[in-house]
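First, one chain by itself in structure tokens, the form predicted alone.
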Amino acid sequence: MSDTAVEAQRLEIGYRNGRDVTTVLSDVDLTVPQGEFLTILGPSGCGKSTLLRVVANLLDPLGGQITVLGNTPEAARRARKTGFVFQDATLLPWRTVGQNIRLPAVVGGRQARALPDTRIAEVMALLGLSGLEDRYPSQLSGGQRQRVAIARALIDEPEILLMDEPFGALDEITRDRLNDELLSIWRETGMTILFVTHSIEEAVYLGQRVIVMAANPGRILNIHDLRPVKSDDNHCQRDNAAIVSEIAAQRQLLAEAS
């Protein structure tokens, strides 16, 4: 096995209409090792969410070279090696918790006896969620709502989370709140993160590594490790005085990308 989540060379991403061409990100070089938590920053438009689109086998690149896992993105995602929460929870409303939490199972034509209740039990307490699994969408916070969304995404075990502004929507305090959490299931599963935002106070807080892109043409203008001014386990405080003086750098680079 791999221990590279993700290995991108000179790839070129964008979409195709007959004959026409939009690229919107190119010449990504970019080594994710397995485990790592890694934040993607940047304006709109410079492609941050069509990059995790590519690694989920959503969208096929322009060119370059990509792999996941040690193997292509589309056989990382037919065994079910990639996770993907979208900003939306999109939750299927006239579904309770437990059965949204057991979507990827009914999509992917499984047996529900290869998704036992346990699986789904162990999800729920590991978000937060146990005993609301009778409950419908309506009934829920926007925090709680994104907290199913993740337990669906991680309910077949992926080795890579793809997040894409999961708590953009959310207020400051519900946002941190699950910042930590997000923090805590990482410790604990050892996944591979790879998590968009607009936040530059979310992407210090949360990445080992956080990547800054630059918009006109999308491309890739820095990338920053911040493990010196953490702990070995990623922690950190909000008001450090190093972690203050990271987004205040992060924040002038992201104002020379737009």
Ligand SMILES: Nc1ncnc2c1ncn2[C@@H]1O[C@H](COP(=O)(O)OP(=O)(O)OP(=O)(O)O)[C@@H](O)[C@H]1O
The other form holds:
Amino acid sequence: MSDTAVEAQRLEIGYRNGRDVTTVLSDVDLTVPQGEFLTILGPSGCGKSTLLRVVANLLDPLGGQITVLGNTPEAARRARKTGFVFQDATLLPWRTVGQNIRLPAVVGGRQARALPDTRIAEVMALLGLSGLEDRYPSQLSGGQRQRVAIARALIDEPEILLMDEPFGALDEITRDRLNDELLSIWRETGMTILFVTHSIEEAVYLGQRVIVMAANPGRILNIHDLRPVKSDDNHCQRDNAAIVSEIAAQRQLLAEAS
Amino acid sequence: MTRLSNILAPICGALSILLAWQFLLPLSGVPAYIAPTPTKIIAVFFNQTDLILSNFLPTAIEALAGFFIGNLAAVLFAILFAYARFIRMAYFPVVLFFNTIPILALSPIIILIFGLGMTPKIIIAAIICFFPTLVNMIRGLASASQNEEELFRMLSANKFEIFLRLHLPRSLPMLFSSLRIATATAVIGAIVGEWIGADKGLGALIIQATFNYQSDKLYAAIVASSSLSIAMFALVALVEARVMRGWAR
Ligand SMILES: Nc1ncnc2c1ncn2[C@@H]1O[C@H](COP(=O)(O)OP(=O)(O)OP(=O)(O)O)[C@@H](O)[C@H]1O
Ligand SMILES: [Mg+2]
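In place of the form predicted alone, the structure of the form predicted in complex with the named molecule is requested.
What follows is the whole complex; the chain from before opens it.
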């Protein structure tokens, strides 16, 4: 078993529209070890979502190499080793909370396998959703909806969780709460998380490393390693002086990038 | 309070109009063979119940059968067109062309082919329901968001699962809005068919009453046919509320 979660070499990423090819990101080199919490920061339109979609195998790269858990992104997706959380939660309004979380057990051909009710209860408890199983998405708050989306992504225990601005639409208090809960889930499960955000504070607070991207042309500007300033105790301290100064440094980088 | 006034307000509105109609009409000098008073119309339902019922039933059967056949065919064709690209490209223009033929021009042909029984009326009612539902259903089946499509792709869902668990439920709001409208058009189709050739049904009764200057019977037939539409509409609304329970925003 390989111990890198994602490995990319000279990756070219873009969209093919018939004959037209729009390159969004070029020359992406990236190695993400298993178990890392990596945040991806950058201005709108620089290609953050596009990068995640390539890792998720929702988009094929134009060129270069990419492996996910030592295999192709497609193999990782088919084995349910990658999970995706969308910004707008993407809950199906005709399914209850419980039915939404069970979706991975209902579709997916051979990958769909029955889940014991205990697993559902476990994941719902983990995300503070106990008692909401029979609600419809329209009866939930924005924060609760994101919790359901995360529960659905976690239900068949992926090794890599891809999150595209999952808390971007939430108020600050809810977002802070969910950030802390996500960190504790990450610690408990030991999975790899690739987390896209617009917020410098969030990126620095959550990530062990922060990828700073630039637009026009889209590229990785800098990969910032925060592990030296984050011990296990201060990972969760927002007012830690080292983290605050990192935030200031990222802000400077982003300002130069745009 | 608001619930009660929600119900009471339209009743008051309708009652006031009926009262005005009842008492102002005789004063206006409009002759009774042109416009009867509401009580005269109601009297037809009591005094000639058999006449109304024996004409109501055939129309109801035609409209209901046409509604089911036309919409069912539309849903099946929509699924075919949505998933078989070549068939859509080959036959959708043909369907579009047929839709441009006015139903009034098509009806005599259908009556010529199928005679004077109920069949041609059912066919006309079915045709009139078919096209709007077809178009709505095709749109509905394609109305899932990009994220929803990608969610199913992440889960490696196969085509049938995507159809059953995503596209089909996604199409329901558009399907039901089309079915609601079809309740009225199905009744129109049945009545138009009866105008062209029938000795039974509300359409036939309307024609007979008109030529015999029996305005009370004419208006009673109109009330009966709109009651039919309303009943069918209520049925669709009921099914819709059950099927889509919980998913309103
Ligand atoms: N389907 C597509 N076809 C062609 N170009 C696309 C497509 N989707 C996105 N793009 C382009 O790719 C670029 C990157 O888009 P992407 O969504 O990855 O940006 P992002 O960094 O996630 O932005 P945001 O922060 O606003 O979500 C943009 O310039 C966008 O216009
Ligand atoms: Mg994005």
